[in-house]
Amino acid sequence: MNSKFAIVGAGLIGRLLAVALAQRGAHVDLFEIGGPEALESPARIAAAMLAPLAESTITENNVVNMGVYSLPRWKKIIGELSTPVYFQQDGTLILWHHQDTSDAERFAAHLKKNCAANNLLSAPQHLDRIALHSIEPNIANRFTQGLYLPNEGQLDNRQLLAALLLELDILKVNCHWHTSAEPEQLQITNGYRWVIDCRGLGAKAAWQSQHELSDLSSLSTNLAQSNSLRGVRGEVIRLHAPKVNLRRPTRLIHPRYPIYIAPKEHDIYVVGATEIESEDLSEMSVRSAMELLSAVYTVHSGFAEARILEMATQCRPTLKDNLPEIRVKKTINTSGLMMINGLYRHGFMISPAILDCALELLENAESKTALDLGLSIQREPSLERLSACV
């Protein structure tokens, strides 16, 4: 692929695309309003769990399929990087306290139903105390049963972002840090073949106005409103807990805040649960902190002596239907414009699938992978087509 591309936004998808295009021989200019540390990116505070079966209880089947597809792709992507990234595929553990047994039974029934409807998923395994002790001996004294979801995994999000940053340098991607860039302006300058908008919530105005073509018809306005972009706030705590030894991502069923605990290297644990319909980026609330910390203590008493390294908040870019989408605009006189957004809470789980679909669109104008996985690809209607609809 010997062409010139501009990518706006150096979060997870922006970095993955920049590296993939550069590996294929393309000239890539990467524009990012922030710095190389990705401090403003939701990818920096994510737990980076790769859990399509666990997530099947709250998302659509196409997202689940993207997650299943992405697991082996992550191994290949990470294996091609110049620096190692922590990757684990030892399954997910689901736990609950006795008083929440009915919620756990509903959760298990939901998983069973989803597995029956999707043969790509591996059935969950019910664990008694003995089986639980064999896979997580350090918490078996507090729980008498659980569920094990095989084949699921996780990676270290911050190691990955740093490894991709190094790869950008090795591949000589032109990175323009602390630089604001408008994709539609880049379309008409510098001779790019494609401009790719990966700004997440930074693309909110452009995303909402994509179909608002001079108010030619109510159709355009309705399309814009139905695909409006918003932020969903998440709150995460990072702990250093050397007295805790969890081997795999663990989720605690709770009627109000289903908590997750993702163990990373060097006794680091990423803990989260909150999902708030708000674009507030202020500090974590006392309520959220108390709920998260009290919940992890009920999983393992060693968390009582853990050190709080960070309490962080960020907003995930989300479309009205909570599903990802790629939009494509290609005209004769300007560069092509591709917009990728709406990865919501599933950014790490589905990014390789989104990446492969985008690459196919850039190379072939069509994507069989997107068709197979059910990823929405929208092509902006022309003015003539909208006029014909009036």
Ligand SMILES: Cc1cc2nc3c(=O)[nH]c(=O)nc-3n(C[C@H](O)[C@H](O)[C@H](O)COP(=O)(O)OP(=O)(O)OC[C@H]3O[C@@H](n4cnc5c(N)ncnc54)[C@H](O)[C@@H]3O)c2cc1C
Second form
Amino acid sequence: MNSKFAIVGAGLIGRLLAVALAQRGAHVDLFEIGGPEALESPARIAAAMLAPLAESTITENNVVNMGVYSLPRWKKIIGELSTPVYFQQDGTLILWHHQDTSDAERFAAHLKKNCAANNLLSAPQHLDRIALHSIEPNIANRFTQGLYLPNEGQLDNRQLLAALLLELDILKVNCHWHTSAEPEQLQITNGYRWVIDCRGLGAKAAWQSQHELSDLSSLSTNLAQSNSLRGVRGEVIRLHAPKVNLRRPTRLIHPRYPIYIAPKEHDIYVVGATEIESEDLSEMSVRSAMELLSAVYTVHSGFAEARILEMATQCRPTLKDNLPEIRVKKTINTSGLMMINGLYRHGFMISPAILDCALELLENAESKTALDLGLSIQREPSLERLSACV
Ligand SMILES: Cc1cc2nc3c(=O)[nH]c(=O)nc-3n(C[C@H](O)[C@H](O)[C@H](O)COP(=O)(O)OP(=O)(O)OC[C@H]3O[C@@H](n4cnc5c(N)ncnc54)[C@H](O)[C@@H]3O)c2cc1C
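Please supply the corresponding structure for the form predicted together with the ligand (the preceding block corresponds to the form predicted alone).
Every component of the complex follows; first up is the chain already shown.
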């Protein structure tokens, strides 16, 4: 693939795609409104849990399948980077306090139903006190039972973003930091074969504007208009807690404060996350801080002496149906425009699948992986000819 590509947005999917295209010999220009540290991206503050079974209670089957597909792909993607990235696939632990047993039973029944309907998922295992003690010795004095979701994983998002950054340098990707770019403008003037819009929430206007959709079929137009982009506020707390020794991502079922705790290396724990229908990017509210901190303390008393390293807020880029989508549209001269968005709360869980679908579309005009996984691709038919000759 020796064509010239522009990628706008160096968050999660933009970085992955830039590295993948450069690895295949493409010339890549990458434009990012912020700096190389990704301070503007939710990918920097995310817990980066890779939990398709746990998430199956709140998302659709296609996203779950993208999550299952992506777990082994992460190992390969990370294995090909020049610097190590912490990756763990040791399952998820689900806990609840005695008074919330009926909520936990409902959750377990939901998981069981999803596993019965999807043979890609591994069934959850019920843990009594002894079994709980054997997998998480530090937690068993407060809880008498739990659920274990095998095969689920997590990675260190900050290490990943830094490792991808180094790879961009090694592969000589032309990075334009602190540069706001408009994909449609790049498409017109710079002789790119493909411009790929990975701006997350920064692409809001493009996903909403109707004049851009005028040349799509009426079916696509209706779909596109009803699928505008929004931000969903999420708040997380980063703790240093050497007195807590949790080995794997842990979720607490709670009627008001359901939380997760994602243990990273060096006694760092990411505790989150709120989910609020708002694009407010201001600092964490007192209420959210109190809820997250009080809930985490009920899981392990060692959190009492933890140090608060960071309280962070970001918005998840979300389409109306909470599902990801790739849109391929508009031919100006011979250049194509691809838009990737709607990764919502599953960007880490599903981005290898999204990446593979995008690469297949760029190379072959078709994506069997997208068909198999049920990823929505909205496309102008006239672009098929264009893609085939990339
Ligand atoms: C609190 C929280 C917790 C999360 N936890 C998890 C989790 O545990 N597991 C999981 O799978 N996912 C999680 N996510 C979701 C994940 O972080 C997102 O799905 C993912 O970051 C989206 O990736 P993206 O590349 O589409 O967009 P982004 O990461 O938002 O990247 C978009 C980039 O485009 C840049 N940009 C915007 N406008 C312009 C412009 N005009 N010109 C140039 N650049 C521009 C932005 O600065 C940004 O760097 C979480 C998110 C949040 C907020």
